[in-house]
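Let's start with one chain on its own, the form predicted on its own, as structure tokens.
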Amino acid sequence: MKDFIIIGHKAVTDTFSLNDLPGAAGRMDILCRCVNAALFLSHDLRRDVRVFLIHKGGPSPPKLVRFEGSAVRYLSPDERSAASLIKKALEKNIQDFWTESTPGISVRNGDLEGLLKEMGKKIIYLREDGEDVRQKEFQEVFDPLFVLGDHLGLTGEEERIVLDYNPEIMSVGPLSLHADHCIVLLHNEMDRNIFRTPRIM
């Protein structure tokens, strides 16, 4: 199982208009693009992927929304489709435990620190000054958990929380990229590792 955590610092924690994802919804467009990059193949979904979105933009305390590739339904490869499913999740009576809003999508109260503690997995933290991802053999990490920031990156406090878990710090390239582009490149590297066949000498 490949897990992705994306922190949305401005992403609202309440219902929002589908007509203004970058503005009033708090850069919800970024989270939606990350969902699609993580889950979609051409004409199929990645069944071995989960996406965790951390909504920190208020007005209520932070919320977590989880997409499970093995179970998600009604998701199309466009921002509005993903946003509609997130909106339905945030309209639930949100508790301190996971509650399914639509098939494959669940929501609960929570923050980064609690989520990392709950998952208990080896963390790969995406940062521009990290080790080149092409030096990594992903067969060594059967159950990776990637942590990415939105357009604001991670705050100092969020980075401290992540670093407390002794993560691998990795980079997908020499230039600053959008979070969804980083996810596509990570998948490509993992796909290449999985499908690479030994050379016959």
Ligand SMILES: C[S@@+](CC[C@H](N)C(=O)[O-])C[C@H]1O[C@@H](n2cnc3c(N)ncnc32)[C@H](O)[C@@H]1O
Contents of the next structure:
Amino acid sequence: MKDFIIIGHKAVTDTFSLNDLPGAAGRMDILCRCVNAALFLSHDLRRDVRVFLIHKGGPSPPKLVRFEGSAVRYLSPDERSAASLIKKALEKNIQDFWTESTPGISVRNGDLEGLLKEMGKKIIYLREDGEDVRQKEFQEVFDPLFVLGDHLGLTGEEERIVLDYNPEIMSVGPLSLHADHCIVLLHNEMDRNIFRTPRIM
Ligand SMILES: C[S@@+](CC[C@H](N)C(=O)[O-])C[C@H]1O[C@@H](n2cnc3c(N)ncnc32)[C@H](O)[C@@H]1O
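What would the structure be for the form predicted in complex with this ligand, rather than the form predicted on its own?
Let us now look at the entire complex, which starts with that chain.
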């Protein structure tokens, strides 16, 4: 299972208008593009992927929204489609445990620290100055958890929480990219590694 966490520092925690994802919804467009980059193939979904969105905007942060590639329905590859499913999730009566809002999408109260603790996985923190991802043999990592920031990166406090888990810090290239572009590049590296590995039939 490949897991991605994306931190949305401004992403709202209540219902929102689909007509202003970058503005009033708190850069919800970034989170939607990350969902699409993580889950979509051409005419198919990556069923071995989960995406965790951390919403830290008003009025009642923090909230977690989870997309499960193996179960998700009614998602098409445009920002508005992902946004409408996130909106439905945020309109639920949100509890301290996961509640499914639509197939494959769940929501709960929660923050980065609790999520990392609960998942208990090897963390790969995506940062511009990290080790080149091309040095990595991805078939060695069966169960990666990638952590990415939004347009604001990670705060000092978030970085401290992640570093407590002794993550690998990896870079996908020499320039600072959009988080969804990083996800596409990561998938490509993993796909190339996996499909290059000889298979015994
Ligand atoms: C738009 S960037 C954040 C830029 C922000 N101004 C900063 O300084 O952190 C969004 C996220 O994508 C990831 N990212 C961007 N470029 C990267 C790169 N070359 N290698 C690894 N991760 C990268 C990081 O996780 C970053 O937090």
